[in-house]
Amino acid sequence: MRRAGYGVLVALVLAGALVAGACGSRAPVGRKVIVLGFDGLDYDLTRQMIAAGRLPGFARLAATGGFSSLGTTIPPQSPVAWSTFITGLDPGGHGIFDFVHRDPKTMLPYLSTTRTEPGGRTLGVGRWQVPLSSGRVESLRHGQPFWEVLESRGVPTTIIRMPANFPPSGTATRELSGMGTPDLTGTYGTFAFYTSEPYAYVGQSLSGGVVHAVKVRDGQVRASLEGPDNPFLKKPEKVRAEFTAQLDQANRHVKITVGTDELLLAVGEWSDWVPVSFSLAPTQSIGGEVRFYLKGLDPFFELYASPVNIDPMDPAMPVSHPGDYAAELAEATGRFYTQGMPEDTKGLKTGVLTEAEFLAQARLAADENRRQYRYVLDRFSDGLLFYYFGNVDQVSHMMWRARDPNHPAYNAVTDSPNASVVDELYRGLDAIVSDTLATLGPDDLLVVMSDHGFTSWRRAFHMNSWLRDHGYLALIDPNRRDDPGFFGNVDWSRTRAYAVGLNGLYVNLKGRERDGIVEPAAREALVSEIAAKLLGTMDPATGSAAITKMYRREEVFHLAGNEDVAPDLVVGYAKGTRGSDESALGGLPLDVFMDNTSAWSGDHCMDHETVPGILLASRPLRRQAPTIEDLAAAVLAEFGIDGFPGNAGERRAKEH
C-alpha cells in the first residue's frame, strides 16, 4: 500500500517546495555557537537557585559571560516572544499578537501562528472524490529569521524544535519544528481516552481529548485510534485504525493488537511509541504514532491513548528540513514526539490523568527531547545551534501549584508532595548546561536563554464581562443565563470593544471589523477611557489592582501591514491575575473575577515587566541584548554579522 501525500490526503501539505539550505560544502566556521532556549525559565526563581548552590552550571555561566534578566514581548506569551526572537521584530513587524487571533471580516477566533487552507478542486467518483491540488499549511509569521543570514555568509545552521517555525523555514542546515507543530489530526494534541466505566465524564465535554464508552466482551476490548478527516470521501469522514485489547485480569495487563503490532501492557505501564497506519482508499493510507497507558482494570476498564502524532519514520506532513532529518533523528534514538507541545496538559485538566501520570508522560517526552539533544550535540562541530527545552515551561503551568500555599486550588496534602518539581526540572537543565560546557573549545560560546519567566496564578479575569458590565459590549438577551461562547449573545450593533485572546482587546471599528460601529475619529478617545477604567479596576478579593499596565499598540509596536491583526490594547495584568481562558475565546461569564481553581496555576501572560526571561552566556557577548528582540542581532554579532533585522533594526535605533 503506498503511503499518500498529506496535501493530496488530507488538505495540510505545504505550499510549494521549501527553500533549500545551503547544504553542500563550504568552508569551516572554525567555532560553535550554541544557544540552549529554555522556554519559561524565571529569572526571580533561577537567581535564587544559584545563590543557593543548586545551579553549578548556571553559576559558571554567570561567572564567566554573565546573568541577567532578559526583557521580553508584550504580551509574554511564548509564540509572540518566540517569533521576535526568530526575527528581530516586535509583534507589529511579525505579525503574532497572541496565542488568538480573530479574523475582522468573520469574528470567528484562529490560532495565530499558521494557516490552513483545503486542496481545490476535486474529481467524484461515486461517494469518492480525487483531489486535483493540493492543499497547504502557512506560516503567518513574518519577518526574516535570522538563521537565514547566517546561511548566506556561509555559516551552517542546525535549529531544533524551534517554536513557532512550523512547517519548517527550509532555511537552515537542518530543522526540527517544534512549538505549534499539531498531530496527525490537525490539532495542538487530543487524546483518547477509552472506559468501560458507564458514567465516565457524562454529559461533559473535553477540551483537547475524547471519551470513547467501551464494553468488555469475552475478555476483550475493540475500539479505534481516529485519524483526519478523509478527503477522499465527499461526506467528511475520519479515518480509523482498528485495534483490540485482550484482558488479562490475573496478571493485571493487556495484550494490545494494532494491525500487525502486538504489545503487553501492565497496570499503571505506557507503551513505547507504536506506528499506526490509517486507510484512506484502496493503495492509499496514512501513518502515525501513539503511545497508550493503561490506568485500570478493575472494576473498569481504562486505557488513555496519546494524540496520534505525525510519524517522524515517514511523516505525512513536513517537520523537518531536509526531509528526511526527522527520521534520521528517529532512527538514532527512537521514535519521538513531534507534536509541537507533547506534556499533555489537558490530560491533566480534565482529569483523565492524574499528577503523577501527568509528570510521567512529561518525563518520557524531556527524555526523548535529552536523547536527541545528546545525538545533535555529539555530531555539531561548526556554526550555530539552536536546541529548544519546552518541558519547564509546561510543568511549570500545572505545577506552579504545588510550591505556593497562597494559591486558591492549593492542597497541602496533594501538593506538598510536589513542592520541589519545578525546581528539580531546573536541575535537569543545569545538567545539560553542565554537559554542553564540557564539548566547547576555547573559542566557542554557549548562550542560555528563556522566553519569558513564570509566576502563580491566582486570580482569573474575565474581560469580556468587564467591557460588558461598564457598557462596551452589549448582549442581544440580557437575561440569558448560559452563555453560549464564541460571542454567541453579542450584539455587536450596539457593541463597540471586545476582547480575544489572553491579553487583546479590539474596538469594533467601522470599516475593519464585520459589524463595526465606532467611526475612525473616535477610536483614540475610546482606547484612551477604556484604558483609564481598567487601570483603575480593584480586586474586591485582594484590594489590588487587578492591571498593571496598558499599552496602545501605537506606543509599543512598529505596524507594518498587520494593522487588522492588532489589537488595539495590550493588557498588562497585575502579577498573579490573568485573563480567562473563557473570555479568550468569547466567552461572558457572569462575574468578572474568579479565584483560579484549575490545574493550570502558573503562567506568565501578565505584564510582560513582572515576568522577564534569562540570559547566560560562557562569556560576555560582543553585542549586549537586554531584551529578546536584542538576541538575534548579539548571536549574528558573534559572527560578525551588523545590521539585523535590517531596516527594521535601523528605524529603532533612531528612535531611540
Contents of the next structure:
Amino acid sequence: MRRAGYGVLVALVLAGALVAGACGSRAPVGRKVIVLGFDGLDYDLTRQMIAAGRLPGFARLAATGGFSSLGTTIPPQSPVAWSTFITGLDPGGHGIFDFVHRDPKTMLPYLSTTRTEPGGRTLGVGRWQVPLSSGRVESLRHGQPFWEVLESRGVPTTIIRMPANFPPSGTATRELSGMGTPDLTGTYGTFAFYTSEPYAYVGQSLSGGVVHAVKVRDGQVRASLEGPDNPFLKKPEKVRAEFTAQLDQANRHVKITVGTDELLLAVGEWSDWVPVSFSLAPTQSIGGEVRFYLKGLDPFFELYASPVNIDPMDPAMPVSHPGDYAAELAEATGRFYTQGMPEDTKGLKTGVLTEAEFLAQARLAADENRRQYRYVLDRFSDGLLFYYFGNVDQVSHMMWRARDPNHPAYNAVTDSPNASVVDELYRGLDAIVSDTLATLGPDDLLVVMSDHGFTSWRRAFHMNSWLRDHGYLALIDPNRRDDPGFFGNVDWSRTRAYAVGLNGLYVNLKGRERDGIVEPAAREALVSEIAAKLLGTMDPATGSAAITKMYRREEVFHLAGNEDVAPDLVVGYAKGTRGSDESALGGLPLDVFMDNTSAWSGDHCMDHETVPGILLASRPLRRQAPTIEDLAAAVLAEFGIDGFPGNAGERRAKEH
Amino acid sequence: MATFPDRALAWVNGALTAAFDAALGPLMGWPPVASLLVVSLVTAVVMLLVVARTSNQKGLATTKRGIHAALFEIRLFGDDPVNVLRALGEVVMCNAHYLRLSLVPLLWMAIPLVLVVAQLQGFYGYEGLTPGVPAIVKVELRQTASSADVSADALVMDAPDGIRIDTAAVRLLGSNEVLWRIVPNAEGTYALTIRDGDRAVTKSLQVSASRARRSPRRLQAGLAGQVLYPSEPLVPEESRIAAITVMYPEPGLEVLGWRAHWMIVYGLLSMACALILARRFGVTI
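Please give the other form, namely the form predicted in complex with the partner chain, since only the form predicted on its own has been shown so far.
Below is the whole assembly, all chains and molecules, this chain first.
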C-alpha cells in the first residue's frame, strides 16, 4: 500500500512537471532575427570603408540586403535615439530628451534615464538605522518596448546591453542592461587613483574620478576602495574595503590583497576583475568588483582602480532578467563590466590615463563584450536577439581628433600614431558581422544599425553664456560674469531662458518653473525671438553659422504627458560645433565660443541631419525603416506583426 | 625540527590520504552532491556505531522521554502558568542532561572527524585551475630567513610544459614571501619545482575542471598546518621553505540552484542519513 502511494505521488509529480513544462514552453518561431546595435557608426565613414574594400562583412550585407543611412533623433544623442528605437516613439512619447534633464521645481540637472530612490522608513538605534523598506531604481523611459509585443506573440527575445534599459524591463526572455547602468556608487563611473606623488592633481577637481594621496611605508601601501553610502548609518558615510599593495621595486611588481584575494601586478599591467566585499553592518555586506592598473612604482607609486562595478555574480542592483542571467554570463565567459559605459573616457579626460592606457582599457571592455556575444550567439536558436556594442562610440569620442588634422587640439606627433584607431575598431565590428553571417540559416535575418554618426568636435558653444550676453539670463552678482555650474549665480527673478543638457533650451515659464517669470502667452514669441537670433549667430573663428537648425518642441515632438520635461527649443549645432559640458550643467564661462581642446574630441550632438546612423540587412527588410523611429516596426514586421507602436491614435496625432 | 606528534600525524595523514584516494577516486566522476551523499552515508553509519558503543543509550532514551513529557505537559496545562513554568524548567534541565550524555560520543568522534573533514576538503573544497587563467604560487620562507637574505637567483621555480611562468620571482620588502604568477596552458596534473641552491621542493598542481584531490598548501612540520593540509608530504626540515601555496578557487557546491560550502552540505546530509538509519541501528540520538 505504501509503495502504491509512493508510485501515485511520483506519477503526480511527473505529470505536474510535464504540464508546467508545456505551459512554459513556446512553439518555436523557427528562425532567427539578429539585430546588432553598433553605437556611433558613422554613415560616411562606413560607406568609404566599404567602398575601399576594408569592411568585407558589411559589404556582403550591402550587396544582399542594402546599405543606407538611418535618420537619427532630434537631438541625436544616444539615450534619446535608443529610447526611440525601443519604443518607436519620438522623445515626446518616451520622455528622454537629453542625457540631462532639469527638475523645474529645483532647477537642478539630473540624469534623464533612471531615478534611484532610497528606502523609506527606518528604525534608528544610536548611530545605526535599519531600513524598513528597500530602495528602488526606476526607469524614466515611457512607452512599450517592442520586444514586449514579440513576447506576447510567443517570440522569445534576448536583449543584451540595450541602452536606456536600466533597470531591465523584465519583459524579454533574457535581458542584460547596458548604457545607463551605474557603478556600485550610483554614478556613471567614478575611478580611483592612488598616488604617492604629493603634488599630483593638487587643487584640481577631477570630474569622474577621485585621487587618493597614499604613502609607501616599509614597502607597503594601505588604502581603501570606496563604495556607496552605508544605508545602515543615520549620517551618510561611504562604505570602504581596505586593500594593501606590497611593492617589489626591483622586479616592478606589486602584490595587492583585497579581502582574501591576492594578485600580482606588473607595472603597466591591468588586473582581471577582483571581487570586493563592502561590510555594511554585522552579517550585511554588498558586493562589487574592480580592476586595477599599476601605472608606476618609480619614482612614485601610482595605482588606478576602475569604478567599482556591480558584481554580476551577486548584483546589488538589477542588471539582468532573470536575475541570475548576469551570473550565468559571468560564469560562462568571466566577470565583466556591468557599468553601462565601461570605457573610462573620464580617466583620459582628466589625464590620469594616457591615450595608450585608455585604449588598452577600452580593448579589455571590447574583448569582454565579444566573448560574451559569442556565448550568447552560440546559444541563440530562435526568435529575436539584440546585442549592443558601444566601444566604437566611446573610443570615437576620445580619438576622433587623431583623424582630423584641422582639430584645434591636433598634435601631429602624438596623434598620427592613432589616426587609424577608429578604422580598426570598425574592422573589428566587421569581423563580428562576418562571424554572425556564418551562423545564419536561409530564413534568418541579420540587421546592423547604428543610432547616430560621428564627426569632429572643434568648437564649443556655451549656450548659457550666450543667453547671458543677449539679456535672456540674468546674474545675481553682475560683477562676476561666470558661474561654475548648477546656476549658482543665476537670478531667476530676471531670467527668461536657460539651457540644460547638450541640446536643450528652456523658457523660465510661469507656472512650470519654480521661479518662472515668462507668461505662457509670451512664450511663443520669446521662443521665436531666441531661435531667430541663434540661427544668425556666427562663429567669429570660422565665419560660419554656429547653429543651423532650431526646433520648437511643438514641431518635432508629440508630447504625450512629458510637457514638463521637454525643452522648449532643441538646438541643432552646425557640424563641428557642440554645446559645452559646462553649459550642460548650468555653468556660464566668460566667453560664448571656445576651441575644444579636451581629449573628448569627437561627437554627434549637432544638427541631426549631419550625423545619420547606418542600416544594413542580410536581405531587404519587409518594411522600410528610413529613420530609427521606424526600425522597431520594421523588426516586428519580420515576424508578421503590424501596428507598432500600440497607440495608433497617438501615432496619427504625431504624424499630423 | 619535527617532533614525535608531527611525525605521527604525518604518518596518519599519509595512510589516510592513500585510503581516501582509493575510496573516493572512483566516485569523482559522479556529480559532487551524489558522491558526497555516499560519503555522508558512510559517515552516518560510523557515527551511529560510535554512538551505540560509547553513549549511554538508556540515559539518552530516558532524557528524551523526559523532554517529550514536559512538552506534552506544557500543551496540556497551558492555562496553568505555574505548571508551564515548571515544565519549561524540566525541558531546560533535560536538554542540559541530553547534551552532557551526547558529549561522550562527540569526544570520541571529534579527532577522527577533523581528520576526515580535512581529507574531504581536498576533494570538495577547491576547484582546479583553468587553462589561460592566471594563478599565484606563493613560497613562504621560514622566520629565520627573510626575503632580503634571498639572493636574486637563490629561489627559482621550474614549471613543466603546460605551465607558463608569467612573472619573475616577486620578493616583497618586509615579508617572508616570494611569489610567482603562473598561467596554465593545458589541463593536467603537474609538479612545480622550487629550487633553492642545490635543494628542491616540489608542489602539486591540478589544472582541470573535473573533481579530484587538490592540495593548496605544502608545509613544513606543524600540527595545525598538517591537520588542515594533509594531502602532501611535509617539506623537508632542512629547507628554508616553510610553505608553498597555490591559490585554488573555493566556489562551494551547487545544490538545487543554491551555492553552499561543502561542509554545510556534508553536515546536513550526514545528519539526515543518521536520523533515517538510527532506528535500524537501534540507536537513540
